[in-house]
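The chain below stands alone and is given in structure tokens; this is the form predicted alone.
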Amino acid sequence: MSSKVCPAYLSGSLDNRIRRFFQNPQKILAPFIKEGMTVLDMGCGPGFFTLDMALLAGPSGKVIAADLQDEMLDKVRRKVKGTELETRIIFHKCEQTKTGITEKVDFALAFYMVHEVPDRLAFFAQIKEILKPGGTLLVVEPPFHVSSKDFAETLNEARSLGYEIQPGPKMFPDKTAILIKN
């Protein structure tokens, strides 16, 4: 699997109407995010999921939009500037090998990004550390970067840390799983 990060200059391909039609953030995330939750958009990129996460968490909830690249975080900042969502989103710049996040979260999303992580075991351990008991991590990986064998390996690494693994939402042809902190 690759640990190469999608560059910010390609972010337009990550946030467009066509993608929204096939990967509707509200439809994907509504079963997981409730009013008042603190949620994490890990590897938020240009914020394709971030804004919808903030809407679902509502005025009493919050979203931590985390990314390695300042350029990606700046794109999200510009989208929410002057809107009601601006106060619900906390921006966090991660390091290559450390998330640096300490706030406890109810739900975390890792959409099309785990294959970019150089040390998945360390990544899953760091997410588990900040998930509240019973908290969930939704992992979605793209078919064009991640084989079924690689995805199974990824889930085995998470399982070795004590995550309970459940099938994720059906999103053909993506690979999905729900990881629950016990």
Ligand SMILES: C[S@@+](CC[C@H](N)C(=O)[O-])C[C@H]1O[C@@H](n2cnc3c(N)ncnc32)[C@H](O)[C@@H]1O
Second form
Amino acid sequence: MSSKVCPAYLSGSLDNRIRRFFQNPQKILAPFIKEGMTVLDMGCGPGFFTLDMALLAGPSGKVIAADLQDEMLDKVRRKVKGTELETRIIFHKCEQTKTGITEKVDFALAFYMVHEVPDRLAFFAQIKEILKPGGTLLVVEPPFHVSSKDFAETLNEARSLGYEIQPGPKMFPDKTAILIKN
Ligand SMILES: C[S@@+](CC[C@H](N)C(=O)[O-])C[C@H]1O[C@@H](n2cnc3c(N)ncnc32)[C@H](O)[C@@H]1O
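Next up, the form predicted in complex with this ligand, please; the one we just looked at was the form predicted alone.
Expanding to the full complex; the earlier chain stays at the top.
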């Protein structure tokens, strides 16, 4: 595993009330996720967004929680065990350069994860493969790890694959973009 990848022992910094105050998952994701959708939480980490994605997708929807690290997936598993959300979430372990996901999705979230991916072009191509026509990928990158120049390069890579790029929700100081498969 590359040293860029956020280790599971730091997951507390990704899943706490302070973050929820500044980055409310329901507010961020409600414009993208409707009841009955199949959605992907790519690089789900400890599941800060996963549970709210399952709530928004509703009983007829589905969330694929995907991550490189078993420890992260286990954290999410423990959170939903015995709850009504358990049956709405499918857990998937990725390889670093291969998502391995084949199910088609309406929406994918890549929150604070694209800068950890070794081959972004391959990553965006694999996500495009599983997005339904008109499906969207919301990319959010952190301010310190990712400069404006890096982010512009990332978006150019996605554009070269045919994604339409639109500005993402305003979440200063994070960098956001919506990538649409047309
Ligand atoms: C900084 S954490 C963010 C977690 C979550 N998205 C959040 O915002 O709380 C990045 C996560 O992406 C995962 N990750 C990094 N590279 C990945 C890859 N190539 N495929 C799947 N998951 C990856 C890491 O294991 C880690 O759990």
